[in-house]
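Next up is one chain by itself, shown in structure tokens, the form predicted alone.
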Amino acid sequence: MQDHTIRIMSEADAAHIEFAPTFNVAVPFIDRHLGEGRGAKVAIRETPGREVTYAELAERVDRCGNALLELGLGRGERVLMMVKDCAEFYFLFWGAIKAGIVPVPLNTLLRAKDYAFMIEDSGCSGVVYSPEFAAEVEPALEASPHKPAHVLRTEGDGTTLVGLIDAAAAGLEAAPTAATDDCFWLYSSGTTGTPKGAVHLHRDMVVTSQFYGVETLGVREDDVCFSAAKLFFAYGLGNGMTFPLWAGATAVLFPARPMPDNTLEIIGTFKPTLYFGVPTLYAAQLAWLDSHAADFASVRYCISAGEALPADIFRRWKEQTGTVILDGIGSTEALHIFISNTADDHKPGTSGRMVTGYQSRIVDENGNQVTPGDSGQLMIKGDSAAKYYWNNPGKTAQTMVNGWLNTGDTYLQDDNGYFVYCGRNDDMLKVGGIWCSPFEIEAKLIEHPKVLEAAVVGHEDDHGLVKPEAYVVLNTPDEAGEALEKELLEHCKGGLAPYKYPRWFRFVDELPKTATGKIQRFRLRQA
């Protein structure tokens, strides 16, 4: 019998997880729960009633994986999943895992020109997805040059993922892969332009489950987690499926599209213990409870990643549920988060301190440490990151630069260690010959009861000097005019530096943004 098991090393200074030389990442993650006598437990639940077991949810993993084999797929292909949350998911993601298949899946809010260039770019095998997304998969499909030799529906006629799973046998060897082999893909979000596909390792989900999951936010076999955030990336896919399987929990799967009532009314219904959400759906949140009813009482604490927190969105969701927002910032590249606030250690207003088992450096554009206190990009090290971008060797060096990962983000590090977001490395703003940051202008905004969002960009005034432009999402819109553009700009000139207020607004109906809840200010920026 293979030996799959790992060893956690806990140092004065450092922390890592040694590895079996034969390790495939489903084991631990599937396996293992049988041996510790979690069969009857359930797993998952999945709205409106459906439950799997941890022992129907390793015979289901297992009959998928040999459905694919006997397909024909073989060890190292990838199948891209346009896959809703549900619990074939789990099923297909772990399943290829244990069979040597790479699963990639994949944003299921993008368009079909997306996902024709990802099927193009992956030279995937298959394509499993979901019947809802036929409307966008299907033409992307005839549109590839590349055509993928096996495709199929997750349910509905014809032959399914579903029916193959039912046909299949059960049990299923490991495919004797290494902690260090590519195991699944993630597109990342794209905030900048084309999506790159990174290819991430077996022993990353440990990493992340461990050091983030149980160290950081304390995950433990009674909690129940639910995400607003979508399995489809990173943050999700930790907080959906990863965390709740490393410590034997259970998770909450809701396949709708996250909107204020409907997650609230999962919190009320099936009580998680764990609510993990974005900045947006938490202000939106906040303004569906100024006249609704929730019931907060299972929730230990709630967390954020995606975008920055505001601390005057933590400070009113504290008031209005008696819960805390532990915010934090990760990566597709990371594969989670690497920052974080603590239910023991936390500040408004920043992303926390560093987790467990990854590193972190503050360098100026020539890559040289900046002085304590002063703002530069982020670069973190940490075993969860990517080996690599596919089939993109020119970002791979510019963001994976021995050994460490370049964020993208810029950062300081305040005088008591919290680590302070300051904007996208491309989206700070030279005022004056000053140095500006979008975030701190956009919290200052957010803190007024009438701005529900706000994203701020560089804008030339007339004499080609770069002056910030504010795009303002209001709580009620016909509140928009002049006159709410003076009480703003008052509002800004008594807490920001004089060159930091907003010279323009403009009220907008929504912010453009990733799948992740990043704002794209570069669109705006276009605009």
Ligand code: 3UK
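Bear in mind that the values here come from a model prediction, so they are computed numbers and not experimental data. Numbering follows the first chain given and starts at 1. Compared with the form predicted together with the ligand:
- A summary of the domain motion between the two forms places the hinge between the two rigid parts at Asn425, out of the options Lys381, Pro258, Asn425, Pro139.
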Second form
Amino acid sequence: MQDHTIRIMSEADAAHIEFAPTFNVAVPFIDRHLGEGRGAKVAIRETPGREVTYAELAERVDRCGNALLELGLGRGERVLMMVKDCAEFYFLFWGAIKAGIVPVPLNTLLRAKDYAFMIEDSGCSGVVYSPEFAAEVEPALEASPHKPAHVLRTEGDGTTLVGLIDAAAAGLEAAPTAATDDCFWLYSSGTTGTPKGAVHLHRDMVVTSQFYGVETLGVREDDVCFSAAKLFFAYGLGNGMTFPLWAGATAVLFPARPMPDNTLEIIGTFKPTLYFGVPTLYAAQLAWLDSHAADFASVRYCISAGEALPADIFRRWKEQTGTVILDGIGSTEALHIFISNTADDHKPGTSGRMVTGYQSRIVDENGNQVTPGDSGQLMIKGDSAAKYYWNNPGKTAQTMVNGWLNTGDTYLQDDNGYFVYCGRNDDMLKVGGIWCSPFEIEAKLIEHPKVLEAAVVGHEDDHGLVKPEAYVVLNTPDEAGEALEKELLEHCKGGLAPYKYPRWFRFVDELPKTATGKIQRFRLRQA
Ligand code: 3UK
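I've shown you the form predicted alone. Could you give me the structure of the form predicted together with the ligand?
Below is the entire complex, every chain and molecule, led by the chain shown above.
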């Protein structure tokens, strides 16, 4: 047996984790629980249905790792996952990692065009998808010039992942990786619309689970974690998988689209102690709670991330449910939350304070630290940061500078040391906590024969949450009107992920532009 141990150093200013020279992160997250006597404990509770114990989880992970190796997948090769929130997500993710293969969970709300890009960009050897996503994944496989050797559905007819796991050998020795070896990737959207594969290392999930999960949030063995944000987001991956696994707790998994009614029903029925949502969903749940009751007796805290949580939502939620929402900012590149409010130290309307193990700098355009209280670009540093973007040295050099991550956000630190979000440094939008590139929505609008030009900006709704607003210049201005708005809306819904369609249309005669013809979105935001 190899030694895959870690040592957690928690001194105030120098919190860090030391890893044994050989370290495969599946060992402490999956195998450790058997030695600690947690085999019979429920690790995963699916809604509806199945429960999976820690012993079953470890057994399925080993068989899945063996199944991938038996197919011929090798060390460092990528397997793309378009998998709904269910136990197989865990089996595949951890089975791959334990075997030294690199899983790449993808946003399951994307369209064929997005998947085709990622299949090619990743040069993946395998693609595994839930049958629910076949209508977008299969055309993507057809369209991509890169043909992965192994394409599998998780379940259903024919050869499936579940079938291969059942047939595979039990028992798998963890691949002898190092803490700083590539472990898994997550794609993050870029301003130009082309996603970037952020490459995460074996140590990264340990760092987020210990410093944010355990030391900031206080996740513990008797917790039941329910994340409305799906596992394919870095946020959901921590909330709904790595944090409960790290603490030996239980995760509640819900495969369908999170809505106010179904999420509140899960909270009442499955009695989570920690509930993780995003601001848009909290706002929708509040509206629902105006005319319905919900049972929050089990919930210790609620957590919010993805976009800023308006102070008013915090206040109304506390009034309605008796629980606090702890807002924190994280990113795909950092893997999880690095600035956060906590149970005994929170200030609504701010992102809170630095999480243990992370450092920050707020700098001006020359990279110099700003005067305390002034706003500037937020740079952060911590051992969970992605090492690089796959296939993209230019973006890597821009974002990852001397061990610091440029978040792309403007922040200030108030007199009491709380970090206050002041907006993005680029044109990217966060809608329901998910990235939206204005360019992508504009490109879709321009495909419509009646559209000459389009510009998309963020516009706040009644809850103070940002949604896309489209400024449209028509070929024939007379055609502007409600009928055309409907037509454009249908057109957008046809080719964009469902959260990306514009919520408002404004027909204009021209768009503000620079001398070189670049659209000045900031001027439209002020309009
Ligand atoms: C914005 C926030 C204000 C901010 C994420 C928790 O959102 C996550 O990752 P993404 O890569 O986006 C990162 C960007 O989103 N943002 C996130 N949280 C907040 N802005 N207040 C917040 N609380 O622009 C940031 O740069 O999708 C969140 C954990 C893991 C994550 N990946």
